[in-house]
Each structure stands twice: as C-alpha cells, then as structure tokens.
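Take a look at this one chain, the form predicted alone, written out in structure tokens.
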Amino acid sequence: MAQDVAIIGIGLHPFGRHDTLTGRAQGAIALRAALKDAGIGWESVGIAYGGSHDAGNADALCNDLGLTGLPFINVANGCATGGSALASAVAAIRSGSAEFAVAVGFDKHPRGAFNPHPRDWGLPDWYGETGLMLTTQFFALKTRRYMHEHGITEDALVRVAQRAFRNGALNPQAWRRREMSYAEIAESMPVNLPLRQYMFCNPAEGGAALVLCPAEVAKRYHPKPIIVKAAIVRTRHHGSFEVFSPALAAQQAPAPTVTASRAAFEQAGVGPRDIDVLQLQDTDSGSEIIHMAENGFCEHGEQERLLRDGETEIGGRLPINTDGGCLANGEPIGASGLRQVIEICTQLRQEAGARQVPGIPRLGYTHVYGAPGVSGVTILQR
C-alpha cells in the first residue's frame, strides 16, 4: 500500500510586478522559505519538480540553491503546471524514490493577455487568424454559452470578482488589495463580453514552493503537517470543449475538471460536502462559475443563488478563493497552482489571519486548469 504524503514546508514570493527581480529569483526566495518552514536544507531534498512558462527553466534554481546532483524534472502543463508538479512530487514520495521532495514554480510574464501560436498546440493558422488563440476571447465565448444554457446572468460574474477583491484586501500577500464596488466591476471596460476588465486575472510574476515527505515522519519537521489525500491530474477527452478546441463536437464529453475531481474524491474517500475550504481556477469570473459545478460543489445553474446568498464567502458554507484567487493575485503560470495549495495549507493550519475561515477546517480542496485542457485537483487534510 502506498504511503501517505505530507506537506511540511510552504513558501511564497508575493505575486504582482517586481521589476528588480527575475522570475527565477522569486522562485528561489519561495523555495528557501519552504525549506526553512520544513526545517531542512536543500542538500536533504531527494527529488524536485518545477515549472516556469516565461522565466527560464525551473531546474536553473539548482544554480541558486546548490548543485547537489538531485534529479530535477521540468514541468510544463500550462496553468496546471503547479498542480502537475505537486502530483509528481507526491508520486515520488509514495513510490519511495525520495524522503524529501520539492514542488516549485515561478514566472515573470510580459504585460498583456496570453496570445500563443497555433502551431505550438497542433492547430492550423486559421484558428489564430480568427482571434481564438487570444484566451480572453475563448473564455468569453465559453462563458456566454454556459450562461445561456444554465440561466446565469451577469450579476453572478460581478459577484465572483467582487468577492475576489474583497478577499484579496484581507491578504497581505495579494497583488490587488483594494475592494471594488459592484458598480466599478459591472461598469468596467468591456474586454470580450460578457467579461469585463475586472473580471479577468492578470499575467503576473511570483514564486511558490512546497516541501513534502512521508506522513509518518512529518511531525519531526513541522508541528502542523498537512496530509495530501489526493493529487490528481487529468487531460481532456474527445468531445470536451476546452481551450484551443477548434469546434464543438457532435457528442459532448465531460471536461477534464470533472474527471480529475471525481478521481480525487474517490482517492481521498470523501465527497464535495466534506470540504471546508476550496480554491478554484478563476482565470476569469466565468471560469470560476463553471468550475464550481464541474468540481461537484453545486448543480449547473445553481451558482448564481450561492453567490447571491453569500455561501461562497469566507464565513459561508462553501468558502472559495479565500486569498483572492487569480483575480486578486494575478497568475504567474508556473506558481499559480502551488499558491492555491499554500493558501489551503495556511487555512488548515489556522494561520490565515483576517481571512481565516471560521471553525476548525479539516479538509481543503484545490483545482487548477490549463491549456489545452488539463486539470489538477488536490485534497488536503489537517
């Protein structure tokens, strides 16, 4: 039977814009913080997985931390890079490949929307010529269709963003730390309708890192280890409509988020109603709304009521993105999924300060989604 795995160290370099630091430098700061939190040195790490999209190879961190000869595997899975690095590190510990593993990510993106090249993703040039490689346009089209099919109005889009900035204002590590009024968001500049300026996250900079070890020895290194009950990554099936899908298939298939979520709940032996605090990929307001249902936390079309009734607030039944999510923190691709895990660890340790969920949370959940249709889900236990 595979052994349980624990997170014993977390480290974050705040997301945002840091003109005097390279992306790799931010990753090194986060990694050193995670090692310090775990109470171990870099020389003790037996294997590392890390990713960066625009700031160089993650394994170059060895130049900063030390050339110890450890296996360091570069991970590239779009916005799901962090979740994929963590799942790989968990698998390494479970297999007995190492006693200590690291998952780390960093990035430093240029300003403006992501606009990748079609041929890099196996698509013909016409797909880019029509503007669909511009991710803001894709997400807007997907959101518009979802709203039409399930009776969601623009009110829900505004409320997602409003809550994100409200939570970000409570988070000293967040990039956007100013609450925004309903009107500011609802009347902000249209980007790709129905999505407006303050309903999108921003490409950003930052670093995040985790240190893991077998659960049976975790308390030797940290008084509050967090157990990884599940760490799952799934890709798309034919018929699921995802980023860079050139058309809707005649027969629809579940999104990779659905399959990853179901597999994670099965592996952890729990269900959506057992989760006390969660992080969902919120590339934009519409994506979070879709992901609420795809991860099993509500029925399709139920999101608007949950948002209106305050159930997704920090003090609600289903607290989502308590640190402000991607909307308030920005999204450095290599680090974003690990930031989610760090926030859940902070909540389960009861160290979240003004944004701490009430009671004693026991189970947390993270979900990250990346192109061209990759989802990573973790379930964490205090």
The other form holds:
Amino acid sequence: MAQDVAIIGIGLHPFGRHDTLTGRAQGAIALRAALKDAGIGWESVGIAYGGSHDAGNADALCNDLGLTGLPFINVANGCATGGSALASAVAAIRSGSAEFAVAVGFDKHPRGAFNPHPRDWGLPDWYGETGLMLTTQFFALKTRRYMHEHGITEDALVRVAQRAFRNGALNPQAWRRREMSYAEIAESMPVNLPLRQYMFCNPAEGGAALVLCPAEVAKRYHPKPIIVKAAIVRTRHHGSFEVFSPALAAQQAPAPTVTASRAAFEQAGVGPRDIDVLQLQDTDSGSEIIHMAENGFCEHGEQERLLRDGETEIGGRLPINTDGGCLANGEPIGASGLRQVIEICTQLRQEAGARQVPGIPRLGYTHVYGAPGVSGVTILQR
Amino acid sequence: MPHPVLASPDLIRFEGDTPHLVGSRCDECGEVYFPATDSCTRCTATRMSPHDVGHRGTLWSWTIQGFLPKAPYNSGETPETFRPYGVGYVEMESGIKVESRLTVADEALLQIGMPLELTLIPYRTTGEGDESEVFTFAFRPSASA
Ligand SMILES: [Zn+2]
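Mind giving me the form predicted together with its partner chain, seeing as the form predicted alone was just shown?
What follows is the entire complex, opening with the chain shown before.
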C-alpha cells in the first residue's frame, strides 16, 4: 500500500477582478499563504506542479518565491489543470521523490466568453469561423438533451444558481456576494437557452496553492492535516458527449467524470453516501445538475427533487459548492480546481465560518471537468 | 444553377441541387465521422473511406446563440447588427449527431425529434469588393424525416 499523502497548507488569492495585480502575482500571494499555513519555507519544497491558462508559465513563480533549483512542472490541462497538478504532486510524494510538494494555479482572463482557436484543439477553422465552437453552446446543448431525457425542468437550473449566490453571500472571499431572487435568475438574459446569464460562471482572476507531505509526518506541520484518499484524472472515451465536438458518435459512452469518479471511490474505499461535503464543477447550472448524477450522488432525474427539498444546501444531506462554486467565484482556469480543494479542506478543518456545514464532516469530494473532455476527482479526509 | 461559395467545400457534396454532408467511415468497424477523419477513435484503425452522411435528420438537441461570438467567428456582424442563430445536434440516418446551425432561432418553433433537412445559408461576405456571400451548412424544418 502506497503511503498516504496529506495537505498541510492551503492558500487562496480571492477570485474576481484585480486590475492592479498580474495573474502571477495572485499565484505568488496564494503560494506564500499556503507555505505559511504549512509552516515551511519555499526552500524546503522538493517539487512543484503549477498551471495557468492565460497568465504565463507557472514556473515563473520561482522568480517571485526564490530560485531554489527545484523541479517545477508546468501543467496545462484546461479546467482540469488544478486537479492534474494535485494528482501529480500526490504521486510525487507517494513515490518518495519529495518530502514536500506544491500544487499551484493562477489565472487572469480577458472579460467575456473564452474564445478558443480551432487548431489548438485539432479542429478545422470552419468550426470556429461559422460560430459552432463555443463552450456556452456545448453546455446548453448537453443540458437541453439531459433535461429531455431525464425530465428536468428550468426550475432546477434556477435553483442551482440561486443556491450558489446564496452560499457566495456567506463567503467573505467570494467574488459574487449578492443573493439573487428566483425571478432575477429565471428572467436574466438568454445566453444559450435553456441557460441564461446568471446560470453561467464568468472567466475571472485569482490564485490557489496547496502544500503536501507524507501523512505520517503531517501533524508536525499542521494540527489538522487533510488526507488525500484519491486524486484521479481521466480523459474521454469514444462516444462521450464532449465540448468542441463537430459530431457525436451513434453510440453514447459514459463521460470522463463517470470513470474518474468510479476510480476515485474505488481508490478511497468509500462510496457517494459517505461524502459529507462536496464540490462539483458548475461552469453553469446544467453542468452541476448533470455532474450530481455522473459522480454517483443521485440517480439521473432525481436532481430536481433534491434541489427543491434543500438537500444540496449547506445544512442538507448533500451540501454542494458551499463557497458558491464557480458561479459565485468565477473561473480562473489554472486555479479553479484548487479552489475546490481548498474549500473542502476549510470545511473539513471546520473553519468555514458562516458557511460551515453542521456536524463533524469527515469526508469531502471535489470534481472538475474541462475541455476537451477531462475530469479530475479528489476524495479528502480529515 | 452554379453552386454557392462555401466556407468549407470539403464538407458538402451535391446531388443535383441537393446538398449532402460528407464524412468518413471506418473500413474496420464501420463507425461514421463528420467531418471526415484519417483515423478511427473507436477502434484505432487508420483506413477510412469517404461517406455520405446524408441530408435529412431529426433534431437531437438545440440552443439559440444569444450573443455575438468572438473571433474566430467571422460573420462580420457587430454587437448591434448581430442576430441570434439556432445551433443543434442533428441525428442522421447512421445515428451520428452532427452539430450544425439551424435556420430557426425561435424557441417556440424548435422541438427535439422534429424532422430537418440540410440547406446552405449565407453567413458572411467575402469582403473582396464584390461582396459575394459565403455559405455554410444549416438544417431547416422539413415535412418528413
Ligand atoms: Zn473503427
């Protein structure tokens, strides 16, 4: 059995818009905070994995933190960049190649929707030029089909967004801290129907960092280490319904989220019912609804009832995105997956203040999904 | 009638004046692709043949593009002149679902399962003085599937 790995330091530069700071500066602030939380210096770090989508090479952080000669691996895996950095850092410690590892991400995106270039994704130019290559379209098309197949109505889409902003209002570090009424969300601008303006997250800025070490020594550095029971990344299979697909195969296959989730539960030796608090990728309301079932937390079609009954609220049986998720925090791609892990660590440490889940949460779960069909799942234990 | 200028001529073949989508089919396992590919992601084979994906299908999912896409979208519209357009996945005879623009952008007129047929729509001009229209493929409602 490989040795357990623990998170002993977390650091976040709040997401949002920070006109006077570069993306890298936000990453450096988050990384210094994580090192301080762990009580170690940068010179002790044996290996680092980091990523940024639009804010330069992550290893340029060494120019801020110090040129200690450590191996620093740049990670570029879309929305799953943070999850991939964490999975790599965990593997490095398990293999014994470092005593302390860092996973860090930061970003700073232009305003408005992302505008990917077809050739970067192995796609022909016409796909972008004729207006078919938009992530928002994909989320809408997948959501529409899912609603049709599983009897979900627009009510569920509104409730996901409403809960995200309600939780965001309780989180001093959230970007969107204003609760929104049902009508405000339900009547907001149609962006890509059935999804409307306040059902989508926005590109943003921010930084997030973790410090990890072998679990057996973790208490020397932090009184409440969080054990990484699983950190899994999976890519798509032929036939899964993915973003940037000019066509879909005749036979559908399960999403990479399904395979990543199953592998994570198997590695951790626990099941969905054991999870006390969770983070699901909510680039939009529809995605979160689909991800509830794809990660095994409910049956397909059961989501609307769970949302209506308050089961996904902070005080419910299945508290989802307690910090407001991507909807209330925005999405700096390189940092977003690590924000999820930091929120779960904060909840498991019982330091989440007004948004703390009740009782003594023992197990947490995070899930990211991104283009062109990659999912990252972690299972964390106090 | 001369055939229109297309954003990507390789995607379309004409039967008389009727446009058909052209894709590829795996020689080993029969999986159909659009646009045409050099290899099969289902069985990893590399021998593919051209395949007529057809011109009729049914609506499998849909949305309405409500804002002007950034580049590389090149319709030449501005935020002021932009007109929302429909986008859908259309299930073709082989079962493949092709992503396409729709001629309809009215949610009251779109329904999963409705029969559609392929057409060509102008979506920009060449911008070369003569301002010829450039066409792309789209699906429109049809009487039968
Ligand atoms: Zn094949």
